[in-house]
Amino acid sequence: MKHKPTPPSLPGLPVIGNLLEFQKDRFTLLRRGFETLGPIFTIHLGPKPAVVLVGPEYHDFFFRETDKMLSMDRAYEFLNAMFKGVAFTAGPSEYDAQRHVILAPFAGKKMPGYLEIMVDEISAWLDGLGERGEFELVSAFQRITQLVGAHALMGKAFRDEMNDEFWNLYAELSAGIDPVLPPHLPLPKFIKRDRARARLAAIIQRVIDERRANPEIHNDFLQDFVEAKYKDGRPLPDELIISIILGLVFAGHETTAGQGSWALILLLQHPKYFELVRAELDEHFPPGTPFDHKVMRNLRHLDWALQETERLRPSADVIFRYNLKSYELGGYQIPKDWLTMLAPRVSHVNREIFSNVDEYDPLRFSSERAEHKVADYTLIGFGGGRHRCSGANFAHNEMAAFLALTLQRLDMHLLDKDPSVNYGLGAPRPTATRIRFQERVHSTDPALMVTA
């Protein structure tokens, strides 16, 4: 029987293949592959081939076969040095055993309390800005998301204890992310990563020890993690609790800060739609109105703006799996031990799904047009299937709260008119973006607080 061919490859350099362009501007690389080679093609990240799948039917295959032919933990082994066997860096059976503990913080009934914390932290930042001036958006929103994540998931005392040392160490930990190089090479960034993790673990261990010694005085999710058990009754080991905390803090700010910053940038770059959002806010969230889920349900234009941001600037712009088996798809044979990859940002400019794909047009998500509903898995910035990001609603609420509160109180314009994408080796985010502002509403009214 004649073997099917492997998917066509994008040309690259000897030995390193497409690695340099992938690190510098992967959207341009992957879009070129899609537009020249079709919805299934191959790139080479150094010696490792990766097949890229574009289109809802292939997204369905990808999410359906995860934990079957396609492995998450093998694809993300490079994160194990940071998180050591928690969530998707663990194997499927261990992840299943942890899942009820990890998902518990994101239960819907907890969201009103989280929204209150989000508004508190965002309002405190706004209160500190003064009546007019400048701020750098990306670093400001990253700090807000750090504080929200620590406060909401681990409690106010933990948030207050996470001082600059903690965040500096966390920056060194995050700087050690590298999906290409073996994670235990004796390179300076990996040495710093391991030292930072050891120090962070020691800090968190002291908090765990205090929680175990005084369980009656705490009632938050950090305490729930400390007291959590596997379904067979075994307590979670401290090392796993430490990894869960590090992982949730990472997930709580690394991606949300980038996508939320892009949401504001895109609004400021498109004044006509900005005015629609501002008018909606003035109607449903004027000064004196508590910001809660009832208000959020009426902010349709803001919601569509966030969906359009996910389409154009998803933080998860690539999603990997490791091929445990060879498989056939689309007339090609994809070998065992290759990587399989989705490229959400490329999939979101698929002309078979979306119109005028490069234009900022949030109204495409309105009920009248609903371009994203022509098929399943057209919008995959938060993944899909069983492993869709468990914190997607949390992130959406945080971005919505940031935009609503900021736009209610400030008039703004971009000093850096056209930020580019800073890829690094983590979640892509805008390059530094300065904003000049003037306060719209001079008020310390408790309206900026959420009612329970």
Ligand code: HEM
Second form
Amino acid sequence: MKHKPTPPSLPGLPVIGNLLEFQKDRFTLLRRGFETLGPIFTIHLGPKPAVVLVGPEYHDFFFRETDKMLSMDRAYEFLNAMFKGVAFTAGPSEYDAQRHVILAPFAGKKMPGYLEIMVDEISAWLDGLGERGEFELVSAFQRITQLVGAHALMGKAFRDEMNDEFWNLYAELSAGIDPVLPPHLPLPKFIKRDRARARLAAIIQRVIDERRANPEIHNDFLQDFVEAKYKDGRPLPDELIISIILGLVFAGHETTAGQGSWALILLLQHPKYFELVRAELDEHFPPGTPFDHKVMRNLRHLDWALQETERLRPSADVIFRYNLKSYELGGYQIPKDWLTMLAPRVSHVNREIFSNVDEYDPLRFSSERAEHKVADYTLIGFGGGRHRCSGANFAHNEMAAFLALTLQRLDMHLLDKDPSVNYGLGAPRPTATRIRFQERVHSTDPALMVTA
Ligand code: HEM
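How about the form predicted in complex with protoporphyrin IX containing FE, since we already have the form predicted on its own?
In what comes next, the whole complex appears, and the chain from above leads the way.
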């Protein structure tokens, strides 16, 4: 029988293939692939070929085959030195055993407690800003996600005692992420990564020991993990709890800070839609009123703004799997040992799904238009299927609370008018974005009333 061809390739350089452009500006690279070669094409990340799939049917295939033909843990193997076989780095049977434990803290009834933490941290930041001045959005939001994360994951006492040491160590751990080089080469960045991990593990172990010695009621993730059992009744080993905590910090804080910062930037760049969001907020959450989590239900324009941000600036802009088997798709043969990849940001500018794909138009998500509802898996910024982001609601609420409280309190103006995407290590996020602000009750500057 004649073998089918492999999907067409984007031209690249000898040996490194498309790696440099992938690191510098992967959206442009992958969009070019989609627009010139169609919804299934190949890129080369150094010696490693990866097939890119675009379109709801292929997304469905990708999510259904995960943990079968398509392996998540093999694709994210390079994260193993940090997270040692939890969640996205666990093999399918270990993942099955852990899943209920990792999902437990995300149960809906716990959300009001987390929202309270978010509101407290965001309000404290706003209180510290003063009546007028400037702030840099991305670092400010990142700090808020760190404080919220520390408190929600490991409790108020940990959050209050936490100093920069924890986050400096965490930065050293992240700086050791390298999808290309073998993770145990004796390079300075890998040695630092391992030292940082050992020190972080010791810090978290201390908190676990305190919890085991004083099992009072705490409404945080750690308490859930300390009390959790495998289905056969065994408690979770401390080393696994440490890895889960580090994994959640990794999955949750930069992603939320990046996407949430884009949400505010896009609103400030689009004054007409900004006014719709503000009018809705002024109706349900007028200046000077305290935040009540029930308010969230009424903020439809804010929700659509967040969906439009997920569409245009997803923090998880690429998602990988490793092919355990060769498979056929779309008339092509995709070999075993290749990578298979989704590119949410490119899938979100698919003209077969969305109109005016490059325009910021949150109303496309309104019930009258509902462009995303033409098929399943049109909006995949939080992944899909069994491994869909377990923190999606947590992240949504943190971004929504940040926007609601900030817009309630401040008039703002972008000083850096057109931030670009910073593809460094970790999640892509906006380049530094300075904002000039004035408290609304003190607003006298007309430039700040008009927001862009
Ligand atoms: C805007 C913020 C966030 C974005 C864009 C995001 C995106 C994603 C995506 C795309 C996946 C699936 C990855 C894949 O299939 O390869 C994922 C998985 C995951 N995310 Fe998030 N995430 C965000 C925030 C969070 C937060 C705040 C937490 C926790 C507090 C979290 C915890 C997780 C976990 C545990 C997984 C693995 C789920 C599993 O394998 O079952 N994420 N996230």
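Residue numbers count along the first chain shown, from 1. Note that this is a predicted model, so its numbers are computed, not measured. Superpose the two forms; the largest set of C-alphas matching within 1.5 Å is the rigid core.
- Once the cores line up, the CA of I217 ends up 2 angstroms or more apart between these two forms.
- Core-superposed comparison between these two forms: CA of N168 displaced by less than 2 Å.
- Once both forms are overlaid on the rigid core, the distance between the two CA positions of G288 between these two forms is 2 angstroms or more.
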